[in-house]
Structure formats: structure tokens, C-alpha cells
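We begin with a single chain expressed as C-alpha cells, specifically the form predicted on its own.
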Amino acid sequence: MELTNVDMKRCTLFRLSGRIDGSVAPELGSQLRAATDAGRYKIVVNMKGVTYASSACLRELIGAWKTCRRWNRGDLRLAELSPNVDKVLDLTGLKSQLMVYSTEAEAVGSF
């Protein structure tokens, strides 16, 4: 997994690529928690380059999403889903819960 994050004016942008399975999902979770611990509750996760997302990845995303939305502070939004991740989110029913955008610019602009 490759992860980069950028603090923007409106939100924090995470760009993910590669496989996100149980061995690297805790790293994703710690990066997301670091952002929320710093008071950054508006998060966009670009998953364009993600080839595989395990249940551990989904658990970390849901945990960050709940933290962001607690007390109406912000939100976690997904952008540019790869076909594999899109299918996983659709099968689990998370696609209807999380806000998904087709481009990174739309997701960042939604805040």
C-alpha cells in the first residue's frame, strides 16, 4: 500500500494505491486517526489506485467516518473508486452510506 496525505484548505486528502489487506490496514487507520486527532474532521480518500480492499480496510474507513461525523464535526468522503473497491462497497451496502464522488475535485469541493 502506498499512502500520501495532503492538508488542504477545506479538508485533508488521502491518496491510496495498492493492496489494502489486514497487514497494512492498521497503518491506514493510524494515519486517519492522526488526522482526526489533529482536529481535521473533513477527510477525502482517493481510492483510484487501490486494487484490493479487505474487510480490515473497510473497518478502518468506517471507524474514521464515525469519528468525523461525531457531534456533526465533519465527514469522510470517497473519490475515484477503482472497480474492485466499488464492487466491494456495493456488496456490503456501504456505498449508500458513504458519500462517493467520481472525481477528486468534486469530493474536495463538496466541503
Second form
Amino acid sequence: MELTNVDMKRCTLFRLSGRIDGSVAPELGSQLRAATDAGRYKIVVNMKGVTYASSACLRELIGAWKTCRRWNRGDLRLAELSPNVDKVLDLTGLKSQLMVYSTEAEAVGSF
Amino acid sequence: MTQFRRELVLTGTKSELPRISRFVEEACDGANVDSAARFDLQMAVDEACCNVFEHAYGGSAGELDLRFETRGRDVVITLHDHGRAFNPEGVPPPDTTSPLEERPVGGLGLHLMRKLMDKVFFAFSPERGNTLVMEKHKVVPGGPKRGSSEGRSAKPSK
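May I ask for the structure of the form predicted together with the partner chain now, the form predicted on its own having been displayed?
Full assembly next; the chain just shown is listed first.
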């Protein structure tokens, strides 16, 4: 897994790539928690380069999503899903729950 | 009838998941599995092995025996571990229709295994430990590639 994040004017943008299985998902969770602990509750996660996302990755995203949305203070939105990630979100019923954008610009602009 | 068989035996933790994924990828190549089914097999095995390391062994290093074989046009995955007994009935299926705020975070791995595979079967015995058998049907279009061998084991690497 490779992860970069940048604080933008209206949100924090995470760009993920590579394989996110149970061995590396906790690192994703700790990076997302670092953002929310710093009061950044508007988050975009660009998953364009993610070749594989296991349920452990989804658990971290859902956990951060819940933290962001508490008291209507923000949201976690996804952008540029690869076909494999799209399939996993579909199978778990998350696609209809999370806001998903086809481009990073759209997701960032939604805040 | 078993036509193609590979086995991986290792002792480790979740850090072995990438190696397990490579094993499945190579086995799919060797068995000439349909490209559309490879992701499903990879993910089901990854989720199953992650569950073993996380729950059966509770994060400690443990032994895992993974077998990949074809029977006719089907792929059969068999996974053995000697960790804590796993009872799938104790894992309620996730409610994938209710609002996400109301859902507990968990149970997705088992849910995905059942969605991605055609058959998922768990058994436990004090002697053999946990056994998981997963089947994916009609994903091997023809015979295995030349050069494949039956019963060959992958050597655990350091």
C-alpha cells in the first residue's frame, strides 16, 4: 500500500494505491485517525491505484466515515474506484451508502 | 477427479497475506483458471486466511495449510489451522441494507467469502483443528497447462 495525504482548503485528500489487505489496513486506519484527531472531518479518498481492498480496508474506511459524520460535522467520500474495489463495495452494500465520485476533482469540489 | 494441486504450508501472521496471494495467483495460472474468477478466488482466500490469523490465532503466529486443487472444472480450496475453534454460526451475517450508521463494523470477510464462492463449508475437530473448504464451480475451462504436477508443495520461504 502507498498512501499520501494533503490538507486542502475544504477537505483532506488521501490518495491510496497498491494492495490493501489485512496486513496493511491498520496503517490506513491510523492515518485516517490522525486526520480526524486533528479535526479534519471532510475527507476524500482517491482509490484509483488500489488493486485490491479487503474487508479489513473497508472496516477502516467505515470507521473513519462514522467518525467524520458524527454530529453532521463532515463526511468521507470516495473517488475513482477501480473495478475490483467497485465490485467489493457493491457486494457489501456500501456503494449505496458512501458517496462515490468518478473523479477526484468532483469529490473534492463536493465539499 | 483431482487434476491439479498445489499446497502451501506456512507458520506466520497477517504479514504472510501477500505471499498467500502470490501463491493463489500462481496456482490460478497453473490451473488455467478463468480470468473472471481469479479475483474472487484471491479475495476469498485472503479473507479466510486473514480470519485465521486474526481470530483463530488471535494475532500470534500460527500454522496454516492451504491447498488449491481442481476437480473437473471446479476449483476447491482447503484451509487447515490449529487455532481456536471457529463457529460460523456465531458470526451474524452483516445487514447490507440498513443505514451504515446502524451497522456494526465486522462480519464482512465471511460475507464476502460466501458471496464470492459457490460453496463454503467449515468443520472443527480436536485432532485436525479448523477445516474450511471453499468451492468455485465451472471456472477451469480445460485441462491444466503443461508442466503442472500433482501433489507438488510450495516450499515455505524464509
